[in-house]
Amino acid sequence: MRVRFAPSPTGFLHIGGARTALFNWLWARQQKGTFVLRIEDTDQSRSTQVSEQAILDSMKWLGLDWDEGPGVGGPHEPYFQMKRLATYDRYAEQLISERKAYRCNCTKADLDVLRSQAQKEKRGFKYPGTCREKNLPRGTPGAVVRFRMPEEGATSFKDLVKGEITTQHKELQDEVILRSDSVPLYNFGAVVDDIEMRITMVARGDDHVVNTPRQILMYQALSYPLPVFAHLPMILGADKQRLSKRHGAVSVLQYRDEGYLPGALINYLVRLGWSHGDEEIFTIDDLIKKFDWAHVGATAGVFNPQKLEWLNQQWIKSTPAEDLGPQTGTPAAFVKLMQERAKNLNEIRDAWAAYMAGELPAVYDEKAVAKQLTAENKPLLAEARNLIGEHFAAGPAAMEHAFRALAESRGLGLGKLAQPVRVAVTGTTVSPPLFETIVLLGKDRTLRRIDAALEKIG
């Protein structure tokens, strides 16, 4: 089994790109195949080495990684199309050889004027055929060269996603497959590769349906046994339109940026068009195990952020607090604080940078301040001091003990006095559990947070 994810370097890797190469990664893990990974760089006028690298950076970020392409190499090199030049040439001349391609000179003054007459007499515009039968010399200036479509019959396959699909040669038209520089059309670049490396299964998504009809014709020009075809549906906004940037992050890379776990966003994308029974929650490993195209949808998935968030969230808590730590930047004791309420991983980071890391908060919630470092708090505030210094060494759940007694010793719930400790030790009255998070501050610094906060207070 050999797969493939041939991304051209025009832009970021999106949802959708990404759920591609998942797909093919855990098929060729399942099988124990190969994942390539190729680089269709044939549009010189957008792609971009800052795409290359943040598409191969999605990849690494996701786990995905490839067995031969960019910086792995493998016994099909060079995994860049713009390098491999010289073998489309090579297969363009083989197949005008053998009569089943030609080169045409016909220039766009030329066409544009059959297409306008097309136009005019209201039909489609299809190429007739002009220079079918010239046998143009190669270096004949300006020529490209187009493949020879068959005029009759019709192209049946059976789509792993879509079942059987066919479609009527006289639809299809003597396409170019190499341009006049020499650099393949996308049909025809993408099957000699597939030749040249081996590849068994395509799987990509669905708007490259109308694509494989022209590619398995080319297939058998070559002599190349078919490969399985799956195309999978789009990705649609909540809207039901097609998912785009107006719809929120749609690149991997701005996901990792907001602080989602690269599993989460896995279980997520490959749940968005496959499904296990009821199962929501998978690790990669019961994916590798479980994955199987007969449950591959043949509709649309909807894009949901919330349900995205929801399963990150679900994520954090079942990821241990040691494996967090280093991704988070703090410490394991304090990602375990964080852990039931954080929905992503910057509000640990934002959390620890807020009320962890300085010597005093860095900043204060003005409304938490004013309704809770009141004259009227100040002596509780004091007494809560004292306890914490009295009480520190023996733990979380001693200062609680304390706090308690003396909140009923008052008359008060423990809210009255522990949030007034909260807002001066950590700057609001929204933090993880106090005593917790006064043991992690530390005996001095706590202490250090009341004194300002008590003159705060004046």
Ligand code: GLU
Second form
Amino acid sequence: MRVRFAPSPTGFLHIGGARTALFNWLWARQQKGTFVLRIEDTDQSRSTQVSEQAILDSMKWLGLDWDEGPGVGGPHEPYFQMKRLATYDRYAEQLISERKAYRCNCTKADLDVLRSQAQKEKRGFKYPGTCREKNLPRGTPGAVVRFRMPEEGATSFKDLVKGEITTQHKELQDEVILRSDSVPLYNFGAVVDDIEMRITMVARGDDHVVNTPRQILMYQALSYPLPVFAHLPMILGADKQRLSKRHGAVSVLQYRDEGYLPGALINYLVRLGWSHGDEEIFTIDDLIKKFDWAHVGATAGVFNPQKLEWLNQQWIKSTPAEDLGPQTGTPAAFVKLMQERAKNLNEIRDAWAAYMAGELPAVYDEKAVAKQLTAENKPLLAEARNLIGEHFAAGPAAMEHAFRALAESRGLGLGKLAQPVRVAVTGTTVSPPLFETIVLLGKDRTLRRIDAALEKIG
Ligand code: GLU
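The structure above corresponds to the form predicted on its own; please provide the structure of the form predicted together with this ligand.
Complete assembly follows, chain above in first position.
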């Protein structure tokens, strides 16, 4: 069992591409098959090193490791199409010698004339086969290679997701498979590589459904058994339009930078096109065990950033603090305080920088200061300081108990006493449980912060 992911390095890895990679990867891992990564860099004007690196980085971050491909090598090297031109040439020559393909030296101007004629007559343009019987030799200046499509009949295949799909051959034309500079067009490059790399299943976005019958005819012309095909529906925005930047982040690396856990993004992406009863949360191991093609939906998934955020929160809650510590650059003990509330890892990192890292809070929320650090609250804050000094050693519960007792004796709610302390200690009114935070800060640093606040009040 061999599957592949074949991105074109013409942009970052977006979440649709990531889902395609993920389904292939899950299937390979479950079936103990091989997951091949191939870079389809034949569009030289749009392919960049930066995009290629972004794709590799995205896959590594998601944990979608490949068994063959860039950086890993493998028996079918190289895994970059631009380094495989000799192979496409060889296959094209074979097809030409069997009269299944031919050279064509029609110029762009020739074809433009035909195209505008078709337009005038309000019919679709189709290459009329001008060069079919010319037997133009190798070396014909400016010649491309065209595939000889059958004119009659139809090609059908059974897509694992979409079911039976039939295309009438009269809808196809003798398409170019190799340009005059020896660079293959997508259909031919993909077929040759999938043959050479012994791919047994092709799972990709359904924008390629129209290509599949043409590819099937090429497999047949090359006498190679067909792989299984599975075409994954697109991901749409809430407005049912094709997902794009205006629906929020679409690049995998942007989610990494916004503090998402790779597992959460994977969990979200897999559920966007596949279901397992009404389960929502899956570990990666679960997914490897449970993923199947029968439950991949044939209709487009609608991207829901709120659900992704919710899942991220669930993942943050259930990941051991010891693992999140290194990822956030904060001690596990602080992660534990934040885990219940953080929607992303950046919130943990930012909270640490805001009020845990330094001697005093790095930022004071002005509104919170104006409301809580008032002359009226000053005596309360001073009393709270004494309570912390007295009860710190006995732990958070003891400090809370002392606070409650004091508040009660004054006929106040706990908040009236605790909020000024919270602002003094963290600079904000939104922070993890106060007494645990105080414990983590340490007694001396906490008292110095309260002193600083008392001074601020003046
Ligand atoms: N390079 C193609 C793409 O990125 C690959 C399609 C395929 O998987 O065959 O759309």
